[in-house]
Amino acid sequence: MKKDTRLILALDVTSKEHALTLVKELQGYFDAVKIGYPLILSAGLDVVKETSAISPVIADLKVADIPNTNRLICQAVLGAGASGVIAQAFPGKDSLLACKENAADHGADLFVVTEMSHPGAELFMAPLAEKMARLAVEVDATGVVAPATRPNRIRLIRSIIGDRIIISPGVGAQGGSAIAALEAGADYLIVGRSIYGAKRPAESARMLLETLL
């Protein structure tokens, strides 16, 4: 992705007419759009080719399961035109890895959910943030995510992940401060509900990008 903006638009809508206007209308505010369930299960698999025609999309399937249920899953959402996809870390390494080589067939970004950003994160995700964060770095993937409502995991797991890209969401209705996680190490700030909920969202986009001047 370019770093032009260092944001990322989470398009959890559930129209895929809606979702096309926006990514239409935000062009310019953010490097990448990232599409989860809500939309794919609503608009279908389609609604990724035609985004990805307009922005970069980033597929957000946090795939969790066992390798040939990944690599299914990863064919699927990168063969349709996705340029990265989520994964989750804790099914362990050899259903990690089956994503990161699916992602390096199709040219992809892999990220690596350590830590995500709502309170509950930090019962059984917390403790185990670091073990995650290096299992990312042991298949190579493209980065990880960690959460902005937390700048001081996400210096944690920047200390443990070197020059790998940092996503972060949290940005927005959740809390989380923008400035706060950029300062903390993050590469690109996730931003949803905040932008496209807003009566004007291209209003809302330009003003967050004025305070990360």
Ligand code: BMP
Given for the second form:
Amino acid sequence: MKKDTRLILALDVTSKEHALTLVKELQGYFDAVKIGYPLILSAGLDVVKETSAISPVIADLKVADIPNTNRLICQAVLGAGASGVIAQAFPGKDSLLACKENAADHGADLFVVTEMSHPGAELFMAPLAEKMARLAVEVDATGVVAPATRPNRIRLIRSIIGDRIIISPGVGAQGGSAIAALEAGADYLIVGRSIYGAKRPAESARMLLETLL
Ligand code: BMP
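Now that we've seen the form predicted alone, could you pull up the form predicted together with 6-hydroxyuridine-5'-phosphate (BMP)?
In what comes next, the whole complex appears, and the chain from above leads the way.
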């Protein structure tokens, strides 16, 4: 994944037309697009294929099942053209390894969720985040997802994963600061609503990028 803008566009819109319009309009303002359940369930897997023709796509399916099912999920979305997939660590090492093996078969990236960005993540995920990060290293994941809403947690996770990639959601709509997340060690910011939900998405993306200069 190139690192020109350090921005990953979270494309949580629910129609293929809207999604592709945004991707074309915002080209140059992001390094990759993150597509998850809202768009895939509304528009079908074809949207991954069509978007991948324009930009690298990270499939945010937070894969969290037994190894065989994980493998089938990764196969479907990476086979459709995604160049990366996001998986949950909590189902364990064998489940994550199934994702890693399928990603490797496709020459794709695996990102592992450590601690999520919303307040509820404090209950179960935060106490286990360090273990999740260590597991990401054990399975040789490309990187992890860590919360821009808690820069101190990004710092901690960075200390565990070395120079693997940190992609970080929670900027803007969830209240996290882009600069604080990058200073804490995030490589990329994942940003959705504050760009695609803005009156002028390109203007909003441009302004965000300007604050990072
Ligand atoms: P927004 O900028 O609109 O809050 O979007 C953030 C995106 O990142 C959403 O797609 C959300 O599902 C995802 N995400 C998150 O917000 N926190 C996490 O911990 C992990 C995520 O994947």
